[in-house]
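Next up is one chain by itself, shown in structure tokens, the form predicted alone.
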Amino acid sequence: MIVRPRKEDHLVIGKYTGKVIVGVGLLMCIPLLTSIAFAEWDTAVDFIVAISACMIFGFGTQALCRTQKDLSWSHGLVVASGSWFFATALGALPALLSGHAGSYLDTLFDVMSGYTTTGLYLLQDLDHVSNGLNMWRHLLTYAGGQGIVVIALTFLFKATAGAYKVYVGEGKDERLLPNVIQTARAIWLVSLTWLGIGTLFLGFRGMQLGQGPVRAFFHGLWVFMGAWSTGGFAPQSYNTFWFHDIGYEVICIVIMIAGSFNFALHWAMWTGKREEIRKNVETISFFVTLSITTLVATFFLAQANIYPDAMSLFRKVFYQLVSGHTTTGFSTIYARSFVTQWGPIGLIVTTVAMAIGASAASTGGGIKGIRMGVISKALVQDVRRMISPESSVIMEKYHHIRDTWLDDGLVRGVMTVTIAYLTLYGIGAIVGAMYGYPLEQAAFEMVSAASNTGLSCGITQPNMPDLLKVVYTLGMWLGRLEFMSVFALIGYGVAVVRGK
């Protein structure tokens, strides 16, 4: 039988989800403070009426939603879901006012994939975008990187059992500091110190280049927020490919990489545990996996002979190998490429690398570098299992900052979300094949999408078809929770309609 939720269920989901709501109308001040500098009046007035719909919503619904209850954990889900809905809704609200976005969807689309540090985008015109709409696009992904759940952790949430059901309802579950709100501080604390020293070093990078500083400050900070957060986003419609500097493109791989890598292993190295990178299986993992990707994409397209030497071979390679693994979707060649020059074999390479991600609890998707690695050390068991004797009891174990031996509960919930995963792939795939786009270029599209990359095969586009801009959309926001959470507020739904 299914249970009715009760009054007191909604008040509490209402009251933690208008909280949620209050930090994103916080965050908006940012760009609103942008417009203000560069006298950008009528993006300021944008983000006026954003922030007026988003506290107007967040503390109304805090003043109906009145309870001392705390969160359970379907609360804690369905808070993470929910608000990551709403977050989008009333996001959107700067690129629709601006005049920049065909429809509403478009923008739901834009804002949903800079949460989910996916980086596909359907705004037109992005050369000419305002800095104020730039700041708030950059901080999206930068915000969403972290969480939006984590901002409101940091700021809005008193430190209870219920807030840590929030924090993995967000697809996370590393507590660097005993306290969920401590962790949340801490993940900021490391954020923001790559910030000032990424846009430092792409700054001078660009000035270098004969940017003005002004201008080089601001795109070493958009280009940083793009890279850290894993999510693709950058100020200019040819993305990293404008710059045309193999320095730049370096600094984005080193930031890339970082940003991709668990928080908890940040914190460790923080704390004086150096070890843990070559100890940790999702290092281990990320490395074998970029270098076979690597290794057989430069093989096929040394083939095909399409770059004039090796090392521009290499470094095309290895730069869109990395954007893809660790999700970032930042890009040096044109999105047709991978289909005119890179070809079938380029298109499948990349997309593996970018259906398998990044890793866990850090600001990057797909399917993760420690269930890889669980994957493949649960395999070795299996094998061992079956040369050894019957009596023989054989365990194996993988190390992520503390050592862990493989049970059957783990590797079925890993192969789970795995296998949850690969169907959302392959469904967006066979959509995408339906509106007639070859099988290849549709499953890199859905796999980029579901996996918070942002390669294109110049398939998203403002003209693409409404459900597949829909597909797209729902595939980053169920990638990015890591379904759980996304199934909890269905399940919610419909317990509401059919409960008892």
Given for the second form:
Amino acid sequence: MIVRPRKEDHLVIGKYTGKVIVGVGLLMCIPLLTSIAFAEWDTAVDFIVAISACMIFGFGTQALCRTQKDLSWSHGLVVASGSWFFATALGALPALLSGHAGSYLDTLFDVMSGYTTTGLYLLQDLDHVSNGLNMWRHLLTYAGGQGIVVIALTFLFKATAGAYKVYVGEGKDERLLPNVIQTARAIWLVSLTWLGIGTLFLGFRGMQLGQGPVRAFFHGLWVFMGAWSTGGFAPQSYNTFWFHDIGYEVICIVIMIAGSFNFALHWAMWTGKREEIRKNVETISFFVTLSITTLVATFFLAQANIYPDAMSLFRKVFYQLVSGHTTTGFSTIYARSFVTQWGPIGLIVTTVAMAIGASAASTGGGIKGIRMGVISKALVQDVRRMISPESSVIMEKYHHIRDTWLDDGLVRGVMTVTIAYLTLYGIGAIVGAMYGYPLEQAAFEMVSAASNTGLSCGITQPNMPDLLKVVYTLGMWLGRLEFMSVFALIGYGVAVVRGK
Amino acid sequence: MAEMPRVVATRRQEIIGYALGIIHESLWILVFTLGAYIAAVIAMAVFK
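Next block, the form predicted together with the partner chain, ref. the form predicted alone:
Starting with the chain above, the whole complex follows.
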């Protein structure tokens, strides 16, 4: 029997969803100030309208939903996915009002792409977008990388047991520190420190390339946000290809890989456990799978004789694969080059890198390195059990901050999420193929969306079918929140309608 | 058994620790990037 949620359940979900949306409204003050600084008055008005909408929704919901009840697990999951839904609907207003969007669906696609750190976009005439709107696009992806719930936890939530449940609902389950609010603040400390250093490096490099100081600083800031959040947004339609500079590319590679690391790994490194980077199952998994995909792509593209020398080959192959594997989505080749130059092998290798993705509890998406590590260890364990005497006890362990023994429950949980990702990738690829796109290209684009990468082989365009836009948007949402909280939201809706 | 005195890092030691952590992470990534470049050089020499 499905139990219908009671009034108290609606109140607690409404109250905390309202808090998160107030956080989104406060976040919009940064692009508003940017617009005012650059005297972009039309953009400033767009943001005032959007901030007002967020505040009316956020404070209105909190006023209507007064309760002292704390969040349960199901409430936490519903608040996380519901917040992302409303944050997307309201976050789309500035782009919609700017006149750069073809439709509201396109802006929803772009904002979901930003929050989920995907990086695919349908915004038109990107090279002439205002500084305020560009700030919002990149802030979306930077905030989405840390998690919009993490923002609300940092500034707007009290340290209750329920706060941890919303945090988990957003696809993160690491506690860097004993308290979840302290954990959220530690995540911000890591991200803001990297933001300062990364922006300085990119800004100075931009000035060396001839950009004025203000332009170099803003481009550096935005490119940093795109790289660190593994979002892949850039202020130009040519993405990071626009810079044509190996120095800029190497800085981006460092930021993309660092951004794809688990926040728990960063925190361990920062607090003295420096051997963690070579012992952690996620970094081992990442470096092994990135090495394999790089070697395969290098082998085939060297044979295909597409690039004239080793430096060109390295710059194109390694950059795209780092971008794909970290689920960033930066590119230094044209979208159609994946099809016309890299061919089926290049497409498949990049698709595999994107599908595996980054680390858990990082800014990245995909199946995640820790799951690949656990599956590999489980495979080794099973093979060892088969070739050992029946009486022997074979146990494998993996290292992530601490050693953990593999047990069947853990492996089952990992396999469930992995199968869910593969199913999502498959469904999207089939929908793309039904619209007439070649299967390998449809798979590439769907994996890119659902793993929150953002590389495109040319399918994602404003004139693509609306249903495909909806499928990719849902894929981004499901992939980023790792299914459970979106399923909880759907279950909540079903319980409201059919529960007793 | 007497309890060991708890060592608490000063703010300065914490900041130095953070800086060393960032440098360590960056160097690991740069060394790996160099490895990828060497692989590209070898691939071009062998397969082209």
